[in-house]
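Here you get one chain, nothing else, as structure tokens; it is the form predicted alone.
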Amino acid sequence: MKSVQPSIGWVALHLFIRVDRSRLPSEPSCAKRVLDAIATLETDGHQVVMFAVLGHKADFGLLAVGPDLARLQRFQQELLLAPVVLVDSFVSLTEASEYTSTDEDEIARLASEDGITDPGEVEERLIAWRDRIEKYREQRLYPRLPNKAAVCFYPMSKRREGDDNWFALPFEQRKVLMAGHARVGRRYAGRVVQLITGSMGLDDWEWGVTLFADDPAALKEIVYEMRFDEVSARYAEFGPFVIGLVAAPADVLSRVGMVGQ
């Protein structure tokens, strides 16, 4: 099958998985298999980042992210060579937020909250700030996936039942509050990597959620904190959370039982 890659940004696919473990007796090399699959599409020019569940809904995950549907298909059928069974999935593209600031709105900024209103300073902040969105752009269309301990993932939609319709509300209306929503996120930079993936027309939901932590605790504040924002509160409706641990392919599958098989 040749390439399908999208004209910008990447694929992101979640899988979910559970160990058949009446098969491993008979099936020796299945670990072999799944790390073989994970290498080679690395090879290929993807990441994959794998995590242990905790919990009932799977025995890990994992989050493959670069350039090709066809390749990612191919990956996702090689691993179900295994002695595994896919539990549940998520296909999204990465994206650059509609909502980022324009000059505009950093000029206003710079005379409403900084009192900088001198042409020549102004133009001197909007250098570094256009730097600064560049490489925002730049990651959230093309990340480098964080090397966290622990990794959070959850599905959302905005709501769309009468005066709570996020989709019939003005565009500018719609800034101002994601400009909100966005700031109680900055508050943890540093403590959570945040990847956004959208997935209208490609799955069930309308986004994909990926938080990366090192802090367990981290991962539960920033939601419990974002459920308080008008974006959350009143316009968000989110699916199942999955929380796993980040580990090398090698010791997630040891934690899952299947090194060794």
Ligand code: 76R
Given for the second form:
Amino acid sequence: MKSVQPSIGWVALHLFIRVDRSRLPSEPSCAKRVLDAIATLETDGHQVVMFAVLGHKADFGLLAVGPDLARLQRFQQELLLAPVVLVDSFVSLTEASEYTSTDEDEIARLASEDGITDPGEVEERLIAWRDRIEKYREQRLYPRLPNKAAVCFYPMSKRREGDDNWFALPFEQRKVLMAGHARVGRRYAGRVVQLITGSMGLDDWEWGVTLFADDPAALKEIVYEMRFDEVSARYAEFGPFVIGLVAAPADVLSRVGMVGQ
Ligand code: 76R
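For comparison with the form predicted alone, would you give the structure of this protein in the form predicted together with this ligand?
In what comes next, the whole complex appears, and the chain from above leads the way.
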């Protein structure tokens, strides 16, 4: 099948799956088929993170990230040949932020925070800064998925109600508000890795939030702290939350009873 690739960014396909235990005994090689489907997808330039889910919403989930919608659609169908039921899903694309600082922002920040106004020194700092920003943008659009013990996923939208309409705010105001949001987020650098993917026009919510951490308490803390930030307190709506334990695909299948069948 012909590939279908977004002109910018990658696809992020979240799948939440329940094992159909009644069919397990009659499908002895189902785990191997799932593992083969994942390995082949990875060979084809996509990344997969798999996790065992706690709670009733699913047995396991996976996040597949990569360039090709057609390849991911085929992968989804290969997976569903196993004795499983797809109980939830989320389709989105990676995106760069529209609120990233510009050269002018950084020049103003250098002057106000670092006291640097000498043109030569400003230029030198700008060159290093542009390099950092470019790497950051690349990581948002073409992320390397991290290896952390726990993953949390939830969809969210920005509110559009009466005086609390995010989309009716002028760009400059949204930018100031997002800077506050980012300040809270940066305090979790190293403890929480976020992957924000955009789903407008693709799924029922506007963004998917995927958070990775070794410490599950860090996931709870960041979401709690964000709730007090105006961007979340006033303008955010949330869908259901899912929490999972990240492991190698074979380990996840073993945890949910599919290996050894
Ligand atoms: O590009 C950037 O990362 C710069 C700053 C930034 C943007 C633009 C940023 C930083 N986020 C951005 C965009 Mn975020 N983020 C969330 C949630 O539960 C909640 O209340 C909200 C869910 C978390 C936990 C989180 C964490 N962020 C967004 C957007 C798109 C909005 C838009 O475009 O209008 C959403 C929906 C969203 C939601 N954010 C950070 C974090 C963290 C940890 C950071 C700091 C990252 C870092 O500096 O490494």
